[in-house]
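Here's a solo chain for you in structure tokens, the form predicted alone.
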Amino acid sequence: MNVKDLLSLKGKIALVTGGAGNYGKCIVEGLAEADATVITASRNIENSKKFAQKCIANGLTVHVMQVDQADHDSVMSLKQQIIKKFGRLDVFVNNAVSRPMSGYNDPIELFEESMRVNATGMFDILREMTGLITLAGGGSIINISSMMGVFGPDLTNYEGTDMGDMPPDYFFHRGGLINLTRYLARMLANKNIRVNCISPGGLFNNQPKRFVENYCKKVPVGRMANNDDIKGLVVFLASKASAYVNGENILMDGGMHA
């Protein structure tokens, strides 16, 4: 098969949760550029609509739906909307994450809230969307983790800034998602569903100048990630081009941990 055909997502229905976020927008755009019909779902439907309108104006096929993954009824409503409108789901990019904690000493109730959204809620929507992909005869699940799920915090990145009090819940959930990927790759193989994970490094988002300088010194490619860096990787894992890739966690950090 021609490599362009291997990478094509024409005829595929793809769902991206957290599609209104920084990486979410890149992912939605990339999948749509590969000719998938993309559903962007998040709590903030107004931001999603604004972004979807820009995509549509560029000739891309993007639909907006609302979901709160911490609310089971909301998850089931999303599932029914997808069935009613499209009748199937081929690709699920599990990207949504809540950030209730801002540092180590935050109230323990915020850790509990993070568990409700990022553990229980995340697994709920993951399991329900897996059911849709199963009905379609198989497909691809892509979990979006972080290099912070693989390594502890490098506090030297924050020298000279007022940053650096790292939230423990984020490291906990991102690490767990990586191993959940391996579990699901085994459990869902007989359903023709591949499950992989991407762990990005820092996305440039107008961080303080000193932080960017500290960070980029440690990256062999000499910069932080940009909006295009994750696109090709997501399309690869969603498409037939990665048909023999399963249960992997791909560290996308510019060589920072090489």
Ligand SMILES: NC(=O)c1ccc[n+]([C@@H]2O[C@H](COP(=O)([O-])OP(=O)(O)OC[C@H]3O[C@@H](n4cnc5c(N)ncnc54)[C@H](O)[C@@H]3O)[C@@H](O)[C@H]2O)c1
Given for the second form:
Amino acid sequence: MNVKDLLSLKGKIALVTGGAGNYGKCIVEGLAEADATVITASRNIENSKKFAQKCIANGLTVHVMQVDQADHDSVMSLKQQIIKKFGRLDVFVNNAVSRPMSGYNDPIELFEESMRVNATGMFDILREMTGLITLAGGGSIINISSMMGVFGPDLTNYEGTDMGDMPPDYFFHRGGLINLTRYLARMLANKNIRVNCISPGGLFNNQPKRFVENYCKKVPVGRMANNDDIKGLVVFLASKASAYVNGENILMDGGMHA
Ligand SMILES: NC(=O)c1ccc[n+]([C@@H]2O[C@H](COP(=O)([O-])OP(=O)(O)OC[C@H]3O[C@@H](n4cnc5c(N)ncnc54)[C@H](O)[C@@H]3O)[C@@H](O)[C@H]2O)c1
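Alright, leaving the form predicted alone aside, put up the form predicted together with the ligand.
Below, the chain from earlier opens the complete complex, with every other chain and molecule after it.
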């Protein structure tokens, strides 16, 4: 098969949770540029609509749906909407994240809130969307974790800034998502579903200058991730080009941990 055909997502229906967020927007755009019909789903429908309008103006096919993945009824409602509108789902990018904690000493209730969204709710939506992909005869699931799901915090990145009190919940659920990827890759293989994970490094988003300087010194390519960096990887994992890649976690960190 020609490599352009292998990478094409023409005719595919792809769902991106947290599609209105920083990495989410890049992922939605990348999949749509590879000719997928993309559903962007977030809690905040207004932000999603604004971004979808921009994509549509650029000739991309992007639809907006609302979901709170911490709420089972909302997840089931999203599922029904997808069935009604498209009748199928081929690709699920499990990207949404909630960050209720900001540091080690935060109230334990915030850890619990985080688990409701990032562990229980995340698994709920993943399992329901897997059901849809199964009905379509198979497809691809891409979990978005973080390099912080693989490594502990590098506190020297925060020297000279008021950042640096790292949220424990994030390191816990990002790490869990990577091993859940391996579990699912084995459990779902007989349904013709591949499950992979991308663990990105920090996306440049006008962070404090000192942080960016500290951070970039550690990255062999000399910079933070930009808006294009994740696009190719997501399209690759969503497409036939990665048909023999399953259960993998790809660190996308500019070589920071090479
Ligand atoms: N931004 C980075 O530098 C960075 C670095 C490494 C990994 N990541 C990973 O990238 C992914 C996206 O992170 P981001 O920084 O773009 O996030 P973000 O905070 O910019 O966006 C998060 C999105 O998730 C949605 N969301 C939150 N709670 C939800 C819920 N209950 N139901 C449905 N949607 C909900 C929000 O509405 C938002 O659209 C995450 O998996 C994160 O771990 C981000």
